[in-house]
Amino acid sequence: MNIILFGPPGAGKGTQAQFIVKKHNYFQLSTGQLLRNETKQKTALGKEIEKLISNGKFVSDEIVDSLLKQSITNLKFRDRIIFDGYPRNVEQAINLEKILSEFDQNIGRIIFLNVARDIIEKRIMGRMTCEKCNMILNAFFNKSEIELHPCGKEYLVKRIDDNLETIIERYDTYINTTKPVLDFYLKNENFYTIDGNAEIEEITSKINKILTV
């Protein structure tokens, strides 16, 4: 079954997606990572994406959908995709259902991580991602792990959009644009809400129970 991890920026979707990948042999489909990969290639599209992201804006549905479909149609990931941070609006949610239906797939679990804004600010301001293995660590919560990171601390970098001004804008955009997606999925019998303010291990345990029901 495919899974949606839903919640505001900094809710910990990426961290929990990594757990699901290792524990349940899933493929993490992060639209953010897809977009960052495109910017690294320095294409015209990549430069456009980089400008939007650095200003705390979301890219167009057309761009996101085209990148997503490449993964959804990959037989290697069939019915084993974690949609991390997508869909961001109702139109994307409807389009995702259409694409999955077209290839005889669906969403088996929708998990909403509900997190307070002050916690989100600290998580994002301290967030660091390894350029080699994509592991996500936090300068506030993972000091020892950062010192002992097997790839080396030099590969741990902050995203260009991880600053307070951008955080506030992204959170406000989430409330105004993405919140309706929550209402869209609330009627789904496979929708689950988890307190995202809890410790990572506690959240992980709850997600594991949901996936093994």
Ligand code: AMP
Contents of the next structure:
Amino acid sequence: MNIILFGPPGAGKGTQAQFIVKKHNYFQLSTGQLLRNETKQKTALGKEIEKLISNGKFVSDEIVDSLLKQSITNLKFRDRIIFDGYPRNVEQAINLEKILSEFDQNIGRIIFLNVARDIIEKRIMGRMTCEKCNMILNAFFNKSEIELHPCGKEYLVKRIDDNLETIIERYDTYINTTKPVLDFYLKNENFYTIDGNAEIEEITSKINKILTV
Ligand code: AMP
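Having seen the form predicted on its own, the form predicted together with the named molecule:
Below is the entire complex, every chain and molecule, led by the chain shown above.
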């Protein structure tokens, strides 16, 4: 079954998706990561995407939807996708249902990680992502893991959009544009809310339970 991890920026969607990938053999479809990969190409499109991301703005639905479709139509990932960072507005939520049903798939779990604003800020300000393996660590909470990171700590970098100014912009966009997606899913029988303020391990164990009911 496909899964949506939903929540504000810094809620821990990427971190939890990585655990699900390992434990349940899933594919993490992070639209943010796909877009960051595009920026590395240094094409005109890559540069446009980089500008939007670094200003905390959304990339157009047209671009994001085309990246998304490439993964949904890949038979290797059939019914094993974790949507991380998608949908981010109501139009995307409608589009996702449309594409999935076209390819005879659906969404088996929608998990909302509900996190307070002040916690988000600390998580994002400390976030370090490995350029080699994409592992996410936190400079405040994972000091020893950073020192011992298998790829080497020089590969752990801060994202261009993880600064205070951009966080404010991204959080406002979340409240105004992304949060309304909750209404779209609230009545879905596969919708679950988790207290995302808790410790990582506690959240992982709650997600594991939800995936096995
Ligand atoms: P994330 O890695 O999910 O925090 O996303 C980083 C940035 O990529 C966002 O702040 C947006 O600029 C862009 N982005 C990611 N997913 C989407 C999406 N579904 N729609 C529009 N923009 C997106």
